[in-house]
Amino acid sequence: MQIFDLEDRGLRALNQTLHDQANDTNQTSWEIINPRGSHAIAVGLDAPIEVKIKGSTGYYCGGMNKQADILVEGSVGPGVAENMMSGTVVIEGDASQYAGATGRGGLLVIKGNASSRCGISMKGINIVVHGNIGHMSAFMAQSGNLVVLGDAGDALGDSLYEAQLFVRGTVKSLGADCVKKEMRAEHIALLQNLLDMAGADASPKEFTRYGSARQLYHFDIDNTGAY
């Protein structure tokens, strides 16, 4: 394992060093010490690398991912996995707003609570929340899964296009064009295999599928009040 001191050569030295690992590193394995609640940690990555950050980071860790798999040891800020393509983000602790944002594939797990636009603008990513999501969450979700063991804030997948939504809890309220969808047997075997990639000790049958009405799509004078 490669074990880089945040503090002793800073954010520009380690973001250039894991950049430079190629497809074909052996130095797959790092780990990341004194964080200090640093911005743009780990962004950008583009190698099949495991990073693992031994405490709590500010905004967008995780930024643009491509292939590697990282582990944050505490919570985030703003953006986590923002523009994410591939590969794994986990957080051990909480999110601040916007976790996952534009994600465009990969898996963003939140073992604590994510704040709110959790999964705004979602293009293809899976994300699973262990805890609660604030308000405005999935607003304007492409693509993509949002799965929420807790409970979810107002206006849940507003202005929704094709992501879908797994909820065990209780929604606060729907956004607009966003409704109840019934959960059949391909909607089951999906949620499973999303729990059991996050580690998530939950029965598929306890969550509720939400979804676009598709009202929305194209602008119509009749439905102004709901832009």
Given for the second form:
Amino acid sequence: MQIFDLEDRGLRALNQTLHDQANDTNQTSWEIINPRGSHAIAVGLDAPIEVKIKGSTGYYCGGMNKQADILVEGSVGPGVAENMMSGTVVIEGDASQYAGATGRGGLLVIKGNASSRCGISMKGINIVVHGNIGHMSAFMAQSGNLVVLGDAGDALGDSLYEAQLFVRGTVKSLGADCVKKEMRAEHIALLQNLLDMAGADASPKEFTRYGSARQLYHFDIDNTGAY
Amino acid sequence: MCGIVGLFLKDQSLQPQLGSLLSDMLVTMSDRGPDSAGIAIYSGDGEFRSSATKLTLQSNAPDKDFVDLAADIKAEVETNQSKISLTIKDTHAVLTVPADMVDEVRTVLTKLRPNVRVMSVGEAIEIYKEVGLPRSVADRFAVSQMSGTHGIGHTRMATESAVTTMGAHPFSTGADQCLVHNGSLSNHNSLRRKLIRNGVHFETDNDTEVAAAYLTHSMQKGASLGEALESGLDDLDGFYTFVVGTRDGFGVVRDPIACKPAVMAETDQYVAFGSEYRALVNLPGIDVAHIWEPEPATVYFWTH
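What I would like now is the form predicted in complex with its partner chain, since the data block earlier showed the form predicted alone; can you produce it?
Every component of the complex follows; first up is the chain already shown.
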């Protein structure tokens, strides 16, 4: 295992070192010590490596991740795994605003709570939050799945496209065009798989599915009075 | 952006370190706002401080304005000359006067030194703020050597008014009150006009000063700080994370959208606020602190 002291060597050296790992690197396991809330840790990775961050991070940890498996042994600031393409990002603590925003693939697991705008504009990523999520989560979410074992805040799924939302607890309020939907067999299977991948001990049957009512997709002449 | 830090000490043994902890926290936030920086420190020795009031003064020509100021004031007032003192710190000075002579001294001060500005008035509060980076501001005023019970710091990226000393945060609009702000208010002009009609005086065109004055005005009408902050959620339109200080209290409130970042940490020794977790990493016991993000539209408040 390679140990990288961020305080000693700095952020540019860290990300360059991680970027330099090719698909066939022998150095597949990395541990980053002294993150101390720094921004942009392990951003833009594109290799099948494991990166463990020993502490809490600031903005944009694991952003644009491809292939890598990133574990944060702490909490993360705003924009964790923003625009992730593939791989996994696992947070042992809490996540701040817009976790997994615009993510296109891969799996983001937050073992604590996520705050506002979790999964905003998600485009294919799977997000599993063991705790609660804040307001305006999954705003304009286009595809992928957001799974919440706890409760959701105000305006869940506002202006939602085709992302699927599964919430076990309560939803404070639904956003425009987001509605409760039935859980069919395929949703139970999909959710079971996501829960298994995220190491979450919960039964899919306890969840409610939410999705788009598809009323805001196109301009509707009857709505002109609202503008 | 702007960066905010705050530290409210529960453990008295940390009081001698307040200035140094707070200035280190603020320096960490430098890249959130390089325009100007300021710090409010509440110091004092409990019960007996109520007999004296501190006025933090600021001058662009301290060599001229502060020299002989104490003597000139003493010559103008009728009594208690021996209880008036002045401590000069760079462009700022702390004028200590008996609590019942504040109005008299302020009248004299305006007459003697019309260009000197009063940054804060109170039993406990002192405010130091200037254009420049947090490091230089903290060094100019030797903030790291200050002790106290609680303090708030701010580093500014100006949006709503000019980069000037008076436009820097914290803003103090009432005795021992101060407020710092990350964000921008969109209804500050209309609210300022309304407050002016109610007799409130403003020093700047800054949006944050309006929020501070709004809270002071609400409290003058009888609201508690908590009630004033609650009504602020309805009356202040825009983006804000506010941290406020009073003589013995410390509060935090975020607007309902809560875009502006905020992280809090609490241990048996302190409650700390940072715009980012980075600001908190050097605090004692941070590894075992309870760390959370304050909820939107929720008033948090601690008192000694």
